[in-house]
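Single chain ahead, written as C-alpha cells, the form predicted on its own.
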Amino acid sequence: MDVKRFVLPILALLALALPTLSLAEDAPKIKLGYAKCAHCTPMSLTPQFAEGVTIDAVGFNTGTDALTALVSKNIDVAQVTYLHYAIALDKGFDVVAISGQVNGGSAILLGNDLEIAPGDWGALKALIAKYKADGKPFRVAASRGNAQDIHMRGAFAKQGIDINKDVQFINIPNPSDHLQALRRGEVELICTVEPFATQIMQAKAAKFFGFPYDQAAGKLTNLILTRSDVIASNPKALEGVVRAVVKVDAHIAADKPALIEVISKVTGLDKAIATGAVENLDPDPKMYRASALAIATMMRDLKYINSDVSAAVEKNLDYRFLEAATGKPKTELGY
C-alpha cells in the first residue's frame, strides 16, 4: 500500500486547520453573565455570534446576581438593567455601560372584575377616586425597585395619580408571585414583567390595561456593563462582545421564532407563553442617555438610591464599542 498517498492529504488538511485552531485558542476570553429572564436569554447566543473573542456566557437567576459577580470580578461583562446601573454607581462601584440589549417587557394588568377598557386612564382615575371616597384602598402592586416599578410610577405620575396618596402600593418582591396575588384578589392592579404578564393573561388571572411607557424613562430595560480595568486590559475583546450583542439583536429582531426558541430553551417556559412575551420585547443595542438620566432622577426621588448619580450615569456611558460595532456615531446610538 502506498502510505504516502493516504497520509499526505491528511497532513495537508491538518496544516490548513491548525492555524485556525491556534487562532481560536489565542482569541481573548470574556466571561459574560446574564439573567435568566425573557428579555435576557438571547445573551446565551452571544458565543456563537462572536468573532475575535471567545465568550463564556453564564446564566444567573437575577440581574442583581450578575451585577454582584461583575463587581466582585468573577465575570468581565454583565447584562443588567438601567436601574442596576444607577444602583451600582450610587454604591460607588466601578461599572461602565458599553451597550444596550433589549427594551420593553412591562405591562399593566387589571383585575378581571374591574370594568375598565384598555388604555382608559380617565376611567381608571375615576375608579381610584371612588375607592378613595368609599374609604377602600385601591391596591397596586409591583416588585419594588425593578424596571416595571419605575415604569408604573412614572406612568401614574404622568396621569396625575399620586402613588403615595391615591392608591395603596403592595410590594411583591418576586414577579413569579404576581399571578397568585391576582388570583387571590389581593390587588386591583399590577405592573409586571414578561413572560409573567403573558402567563397571567393566558391563565385569565387578569386582563391587559396598557404599557407603562409614556413617561421619562420610556421603555428602557437592559444594559451591558463592564469595569474600567477590563476596558484597560481587553478593549478589543469588549469590542467583540458588543459586536456579538449587536448581531444577536439583529438576529432575534428578524427571526421571532428564534427568540421564542431561546426563551423556551433557557427558561423552560411553555412556547405559547414565550410567543406572547416576544410581542413586548424590543431588541435594541443603543444606550439612551437622556432616559438613563431620567431613571436616575426618578430613583433618587423615590429614595431607591441615596445620591445624585446623574453625572456618573452620563460619564460612564462609553459609546466607543458601539460605534466600532455599528460604524455609526454616538449621536445615532442614543447619545
Given for the second form:
Amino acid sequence: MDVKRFVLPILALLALALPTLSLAEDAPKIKLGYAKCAHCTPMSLTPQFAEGVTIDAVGFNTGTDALTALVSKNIDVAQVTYLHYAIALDKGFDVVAISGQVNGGSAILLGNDLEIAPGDWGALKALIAKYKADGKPFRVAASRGNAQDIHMRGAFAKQGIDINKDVQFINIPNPSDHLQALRRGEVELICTVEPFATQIMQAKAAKFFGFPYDQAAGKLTNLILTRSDVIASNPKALEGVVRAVVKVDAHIAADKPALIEVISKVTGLDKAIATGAVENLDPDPKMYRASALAIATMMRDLKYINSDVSAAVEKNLDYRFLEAATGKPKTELGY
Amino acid sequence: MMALAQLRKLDRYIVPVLVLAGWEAFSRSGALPAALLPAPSTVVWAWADWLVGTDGNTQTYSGHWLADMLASLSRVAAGFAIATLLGVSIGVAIGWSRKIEVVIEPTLQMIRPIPPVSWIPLAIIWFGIANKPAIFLVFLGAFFPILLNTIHGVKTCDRNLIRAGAMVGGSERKLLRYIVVPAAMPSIFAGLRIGIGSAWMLTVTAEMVAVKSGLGYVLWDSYYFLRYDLVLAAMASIGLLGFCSDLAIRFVMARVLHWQRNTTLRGGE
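Beyond the form predicted on its own, can we have the form predicted in complex with the partner chain?
Complete assembly follows, chain above in first position.
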C-alpha cells in the first residue's frame, strides 16, 4: 500500500488548516446564553456582529435557565431581566451587569366582554370596585416574577389599585398559556409579554388595554450579565460582546424587518405576530440605574427577595464596557 | 448476636448518611456558591419554615407545606384513580379479547411514547387552567404502566386454569372474575406501583400549568426566584410522598395477594 498517497494530502490539508486554526485560537471565546423570547432573540445575531471575540450564542427556554448556567459557570455571559439581576444579588451570586439590550415588551390585555376603552384606568378601577362590591373576584394574571408582573404591579399601584386586596392575582407561569386562559374566560385581565400579547390580540382572545410603563420601573426589561471572574480574565472579550450587543441593537432599531425576521426565525412564530410584537420592543443597550433600584425596592416590598440589594444593584452595574463600546460617558448611558 | 442484628438494621442508613454528610461537607467547602448548592442543613431549615413557619424565610410559602402537599396529593390521587380504573379495565379487555386488542391497542401504543409534557398545550385547550389539566397529565403518566402490566397479567394467565374453569361450567364473565383477574393481580399491582411513581413524577410537570398550589408549583416558582433550598425541599417532599404512596400500595398488595405469601421468592418478607 502506497502510504505516501494518503499521508501527503493529509499533511497538505493540515498545512492549509493550521493558519485558520491558529487565528481562531487567537480570538477569545465567550459563551453567551439568551432566552427565546421576542426581546431576547436578537442576541442570536451577536456572533455575526462580533469583532475580536468568538461568541457562542446558546438559546435557553427561560432567563432563569440562562442565569443558572451563568452562576454555575457553564456560560460567561447571560441575557436575563433586571428582576433576575436583583434575585441573583439577593442570593449572593457573583453577577455584574455590563449592558442593557431591549426594553418594553409588556402589554395589559382585557377580556373581550369587558366594556372598557384602552387606557381608561378610571373605568377599570370602577369595574374592579363593582366586582368587589358584588363579591366576585376580578382575576388578574401574569407570570409571577417576570418583568411583566413587576410592570403590572407598579402600574396598578400607581393607579391606586391594591393587587393584594382589590383583585385576585393568578400566577400563570408559562406565558404561552395566557391565550387559553383569556379565551376560556378564566381571567379578566392579563399582563403578558411579546410576542404572546400580539398573538392573543390577533387571535381576538382579548383586547388591548395599555402598556404598564407609567411607574418607577419604567419599561426596563433585559439586561446582560457576566461574573467578576470573567471580567478579570477576559475583559477584552467582554468588551467585544458589548460592542456586538450595541451593534445588534442599532441594527434592529434601524431595520425592523431584520428584527421581525430574527423573531420569526428563532421562535418559529408567524411573521404577522412578529410584526405586531416589534412595535412594543425598544432596542436600548443603556443600563438605567434609578429604575433598576426601583425594581429592587419593589421586589423587596413584594417579598420576591429577602434582602435589600439596592447597594449591590448600584455597585454591580459596570459601565466600563458600554462606555468603551459606545464612546459615551456613563452619565449618558443611564447612570 | 443481638448486637450483630442491630448493626444489620442500621445497614440501610449507611448510604443516606454518607451521601448527606458528603453533600454537607461539599456545600460548606466553598467550591460552589452556597446558594447554588444549599447544604442539607439549609434545605432542612427552609423545609421546616415551609412546613410550620419557623422564621418566614420561605416568604409566601411559610407554613403552607401541608396545603401544598394536600393539593398535590389530591391531584395525584384523582389522576391515579382514573388511570387505575381505565388502565385495569381496558387492560383486562385487551388481554382477554383479541378483537378489542386489534381495535384499541395500536392506537394506545402510538400514544404511549408521546412524552406527557408535550400534552400540555392540548391539556390546556381541553381542560383550561387549574386542576383539570394537571389531573389529566398525572393520569397520562400513570395510565400506561398500569395498562401494560394489566395486559401482561391477563395474557400470561395459565391456560389450564381457564380450561378447568370452563370445564366446570364457568361463563366468560365468571372466568374473568374468578380466574383471570385474580391471576393477573400480581402484574396489576406491579403496574400500580410503577404508575404511582410516574404520577408523582408528573406532578412537577402538571403543576407548571397555571395551578396556584402544590409541591410542583412551589418547585417551579422557587426555581424562578433561585430558591434552590426550597427547590430541593420540594424535590425531597415529592420523593417522600412517592415513597409513602408506594408503601400504601404494598400494604394493600400484601393483603390482596396474601395467597402469594410463602409461595414466591421473598414472598414471606
